[in-house]
Amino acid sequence: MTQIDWKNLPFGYFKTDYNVRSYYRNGHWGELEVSSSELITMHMAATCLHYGQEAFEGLKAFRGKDGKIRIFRMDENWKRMNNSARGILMEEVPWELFHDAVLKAVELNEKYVPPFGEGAALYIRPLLIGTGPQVGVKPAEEYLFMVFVGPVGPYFKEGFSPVKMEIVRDYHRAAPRGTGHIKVGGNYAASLVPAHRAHQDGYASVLFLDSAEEKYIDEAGPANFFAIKGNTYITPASSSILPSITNKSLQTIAEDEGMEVDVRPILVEELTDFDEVGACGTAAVISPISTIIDRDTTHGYHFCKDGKVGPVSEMLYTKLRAIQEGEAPDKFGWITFVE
């Protein structure tokens, strides 16, 4: 294997040795198959190509200080994938199949799990797609579930350092009562143009507002938004936000540390009242936000005094990573060990 520069890994695709697959045909899921091919063969009329019948997940495996490999909150990713499947009429994946596929993919590619202390992880991508052919707008009768993996560094190149973001009003990530709450590709397709524009303008990402009134903060394209005010962890409530498993975990840690958790609509104007703000998700973990610029008004909101990460964000990040990497007890039952 080519020597890997673990400390300087980008967040991107990395070829590993194997992936695992299972096909849903004739009303049932088939046996788990191991493949060394990076390619998928499918019908040209597959519903994933025409009608967006596809959903995916993202979770991580970490190598602890003790050398053991830990997968973080796999059951929550399974639940969320099946929620996505129900949202666009795909066949749900049984727990046993999901569990076995994730573990098998990690075990087969164990050498790609980064060493402890390198700031990297093994990213795990479960994928569910409609492979059965349809020309009319209707769900497929056949599906492919697969899991592939690869080592990754931080999602934002700044890592756990303050980033700049831009509020956009001329694009919406998802429609009210649409698919914003499930992890399907269409939501990400809708974010590509404003995100690309923001990157060209020097921002790490964008903050989308609610599509109905454009008054409330919804989320960043690849992550949930959170804020700290005094002893309170605040995060938006919206039917078009994808529920982040990292956000859910941070709320639990915050409460365990004696903080209040407030999940509610957040007006843009409230940004002036917050002590700290950030983005959180599996890929990003926590990305503290130093500056938010409203693209329409050019008004700016500034955080991270002296360029430093806020103390609460740092505490939450440290405690979450300690559980993921085995430096703190797993008192919440979040870890699955790879034997």
Ligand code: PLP
Contents of the next structure:
Amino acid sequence: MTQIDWKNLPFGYFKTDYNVRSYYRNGHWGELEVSSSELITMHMAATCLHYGQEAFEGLKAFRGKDGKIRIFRMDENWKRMNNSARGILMEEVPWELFHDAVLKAVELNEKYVPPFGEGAALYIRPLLIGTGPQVGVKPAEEYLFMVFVGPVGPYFKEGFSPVKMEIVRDYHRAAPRGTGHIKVGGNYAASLVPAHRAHQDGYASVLFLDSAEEKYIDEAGPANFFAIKGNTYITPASSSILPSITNKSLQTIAEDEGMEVDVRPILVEELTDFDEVGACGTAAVISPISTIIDRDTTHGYHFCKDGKVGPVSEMLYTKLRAIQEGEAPDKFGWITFVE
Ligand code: PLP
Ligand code: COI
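Switch from the form predicted alone, shown above, to the form predicted together with this ligand and output its structure.
And the full complex, kicking off with our chain again.
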């Protein structure tokens, strides 16, 4: 294996040695299979290709100073994957299978778990797809659940440095009673055009508004939104955003640090009242936001005076990373060790 430049890894696909797979056929999940192929073969009428029966997850494994590998909150990703499965009528994945698949995929690719202190992690991508054929719009009778992994660096190339985002109203990510709250491919398809435009215009990401009224902040394309006002951590309540496990963890840490947590609809105009704002997610970790431009009004909201990350975002980031990398005790029971 050629030497990996851990410090300069992008967030992207990285070929590793193995992935693991299980097929649901004839009413039951089959044995976990190990594969060294990056390819899957499937029926041309598979429902994932035609009717969007596809859900995925994203979680990370970290190597501590002690050399041990820690997986962060995998039970939450399992619950969310099954919530996604129920939302688009796919077969749910039993806990044992999810657990064994994630651990096996990490163990088999252990050499790709970045060393401690490089600012990188092993990204774990579980995937659940309808593989059985249908031409009428119906759920499949056969499914594939698989897990692949790869080392990654920060999602936004800035890392833990402030990024710029833009509020858009001419595109919606998800409808109020649609699929925004689950992690299915269609939501990401809807975000591709506005995200591409935002990148071309020099923004790290789009900030989507609630699609019913276009008044409230929903979330960034691949991450939740949060704000800090005094001693309060504020994050949107919305039926069309993905319940972020990172956001939930930051709320727990904030409360543990004696902060208030307020989950409620956030009006765009409230941006003028906040001390700090940021995006959070497994891939993004915390991305502090320095500037938000409203594409329609061209109004700008500015944070991070002198380009510096706000103290509360800094504190939350440091505490979260410390738990993930084993530098702080796992007091909330979030870690699974890979033996
Ligand atoms: N929002 C969206 C749309 C996402 O794709 C993700 C990534 O999973 C998140 C938020 C962050 O969620 P989590 O913290 O569970 O990774
Ligand atoms: C994650 O944070 O895990 C994501 O899946 C975000 C993005 C890559 C879709």
